[in-house]
Amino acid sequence: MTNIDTVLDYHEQTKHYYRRYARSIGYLDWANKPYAYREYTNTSKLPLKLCFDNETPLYKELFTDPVDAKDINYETISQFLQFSMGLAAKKSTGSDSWELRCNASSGNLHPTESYILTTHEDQINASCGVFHYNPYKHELERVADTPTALLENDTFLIGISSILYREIWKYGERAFRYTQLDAGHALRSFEISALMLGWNVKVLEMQHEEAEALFGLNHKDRFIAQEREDIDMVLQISMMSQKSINPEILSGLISNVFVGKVNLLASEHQSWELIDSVEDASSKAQTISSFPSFSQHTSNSEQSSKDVVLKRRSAQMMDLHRSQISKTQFLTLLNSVGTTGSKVHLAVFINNVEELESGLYLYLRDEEKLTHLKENLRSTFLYQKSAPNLYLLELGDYKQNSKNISCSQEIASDGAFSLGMLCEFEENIKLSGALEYKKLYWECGSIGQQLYLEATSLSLSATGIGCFLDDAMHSLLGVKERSYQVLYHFTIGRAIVDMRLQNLHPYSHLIS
């Protein structure tokens, strides 16, 4: 079986049916819940400046006028990180308490690790190497040394990686698939944080073997056989837009010597063959490669950048009786995920828009891809153009369809609108390698980040739904074949709140 023959076989066999849902346990085994957090042993600490007392420009300014470049130095870091991938918040129901943080993830499971790469030592006042980044205690890991100098002054590097088990304690088979959600996730979170310091954000094109041995993933005897953990992709961040990575320079960064073990993070494990056969064929011997970036959007928000990141929620209840938003805020939120060349589009259904009536609509993030999305969906359907990139394809309410299709989850229906994210899939798949799978995913979790704090911008609540039930979408959608496969659902409304929880300082453990 060829790589691409194996992701397109997992893919089939981890879709949710009616009577059959894909593959777990069937329980929630909390006594093996893996702890939330990575650390290595035997490291020296960096710790990191809390930069909640920081000012950040306006979060509509970051989509529109250019911030000034702040200089790469520890505190810019901090800020850089903390605003990424760090806590936002801390929820209390009296003796239990769980952490939130920037980036969504998953059943807040949070499979995604981050590793810093520098070769100056001015940026974070200490000597340069190779840094894991520990969210819960805001620190720098060292786990290597670097050879000095390589980068520029301006530049440094940020890995991305995940822990597949994480995900699969809660979901078995599928957790393949939310995992590369969260990796996505994690993208637009660090692009975001960047444009806060003025920064630029590129995935570097790179084998991912040396990805993986760049931020010593390769080096197995100090990781847990049962908890691997996979490279995704890796960022160059700097000063200036244009700036490229020579590839040789790149080779050059790599260190013989790593140290540390990592920390258990499950007593026992469960076991899923087809998970290790499609992380194996989407990316080994693949090269890693940049996609498509959102186009500037017009933001009308006096909240700050920070305040959004920090106020970003998964909503759990959407209030219906408050579900109503406006046209303006509708097309703001699906404008701010606009861009050209994507092959990811967005089906959504409307429930309450002022000025629209309900229906299932199409986005098209690139109108140029209008022909071929008609050739390969429902030919009856109308392709009324409404907006600038929306179309309207069928006139009716579509709040069961889409509970429905959201494995019976009322807050699919229950807010303004739903949508799932419709991808050009298996003859792009063929045509670009088995990586372009996780790369799908990758685009939907940044597109779900970026609505997340649209929303929030807006004073509203969004969720990114998981479970849904596939070919049922397809079916609604008339796909043929499989030229189109839905991978991300997601929903945007009016959360009603838990008043029991409380809120608690994000860090209140290091500051107590």
Ligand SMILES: Cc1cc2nc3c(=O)[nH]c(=O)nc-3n(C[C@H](O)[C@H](O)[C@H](O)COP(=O)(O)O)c2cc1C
Second form
Amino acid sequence: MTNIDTVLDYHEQTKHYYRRYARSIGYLDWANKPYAYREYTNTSKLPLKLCFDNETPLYKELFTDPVDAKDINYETISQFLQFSMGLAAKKSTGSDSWELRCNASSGNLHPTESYILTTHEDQINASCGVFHYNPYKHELERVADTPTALLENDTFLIGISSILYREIWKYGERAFRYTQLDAGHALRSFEISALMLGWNVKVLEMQHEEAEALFGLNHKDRFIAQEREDIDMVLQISMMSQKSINPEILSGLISNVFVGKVNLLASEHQSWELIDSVEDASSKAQTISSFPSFSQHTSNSEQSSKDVVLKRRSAQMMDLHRSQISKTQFLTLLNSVGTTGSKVHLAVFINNVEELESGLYLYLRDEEKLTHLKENLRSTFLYQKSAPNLYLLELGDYKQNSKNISCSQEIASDGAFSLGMLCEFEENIKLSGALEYKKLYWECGSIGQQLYLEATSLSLSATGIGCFLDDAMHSLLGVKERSYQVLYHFTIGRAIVDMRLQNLHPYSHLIS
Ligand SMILES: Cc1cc2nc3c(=O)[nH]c(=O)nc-3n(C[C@H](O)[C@H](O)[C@H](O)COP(=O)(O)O)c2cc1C
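Compare with the form predicted on its own: the form predicted together with this ligand:
To see the whole picture, the full complex is given below, headed by that same chain.
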């Protein structure tokens, strides 16, 4: 099988149907739930500063009035990592407590790890090198040296990687999909945290093998085979420019010596060969590159950006009786993920939005794709323009449909609206290569993180929905063959807060 056949086959095999969900062991083996925090033994540790008291710009200013770039130093790197991948909340019921983070993650399992590579000693407390970030301890672990001053002094790199096993434990064969969505959430979290400091983020175009070597993930003897960790993206973080880094400089950054071995996350493992094969097919010998970022923004929130990031939580239940939102709020939410050149659009079930009739709508993130969509979706749809980029396809009450499609989850029907992220699929993957399969998930995850933040900034709530019946949604949309596929669902409304949960300080374990 070619790599492209492998990813297309994986996609088919991991669809959920009414009567058959994708393969998994079918129960949760609590005794072997993977530990959520990667640690490297025998590494020197560099505690970071907790930055809850730092001033950050208003949320709305992130997009309209960027702050002057802050210097890269111990203080700002501490903030950058805390407000992207750090802990945001700790909840408890009785003797049980759990942490929640700035970046959303399916099942709160957090497969995404992050690394920082700096070549300037003054960027982090008189030390340069490659470091792993531990969000629980808010601490860096030094895993390798780097040559000094090889990058410009306004630049450092971030590596985003995934431990598939954390998601496999719960989701079985569908876990690869969740893991990639989570990587997209992490990417947007880094972008937002960078904006708070006036920094730029660019996904570097580079070979997968070179990217994994930069962060030592190719030194397999340091890892546990069943808990493989794979590089997803390398981000260039810069104070000013987004200048490309010369490929020779990137190669010169690769260290031959990496120290530290990883901790074991679970003592017994499930094995799903299909996941290893889709991971290899969609990454090995391929060139990582970026996808279109968001170009429009209309939020007027007066909340500080750190408050929005820290307050973002997934709704467990939506309040059907308070679900109505205004048309302005609705359009603000969708416009916050507007862009051009994207292959990901939004099929929206409007349940309760003032001035917009209930029904099925299409939000085109790129209006130029209208003809292509018309050719590939149900021919009887109305395509009646209701607002910029928004088309009514069919009037009706879609609450029951959206709930059924979202694995019978009421969060989909009890909010103001829910949506499916509709991606240009088979032809696109055949043209772009197997890595495109991952990139579509990354883009969807990144849209999800932005929608979560936008909803929070409007005092609304949201939840990502990875459990959905793929082909039920496709047949409702009348998708021709596999021209388009939905890769992520999402719901927005007003949450019912579970008053039984107690809120603790997210870093109570560090500051008590
Ligand atoms: C990719 C993805 C898929 C998710 N799927 C579901 C879902 O199907 N149902 C649900 O109730 N929550 C879902 N969630 C929400 C997570 O359970 C939630 O993010 C996690 O528990 C962490 O909580 P937090 O978002 O408040 O930090 C999903 C989240 C992500 C990022």
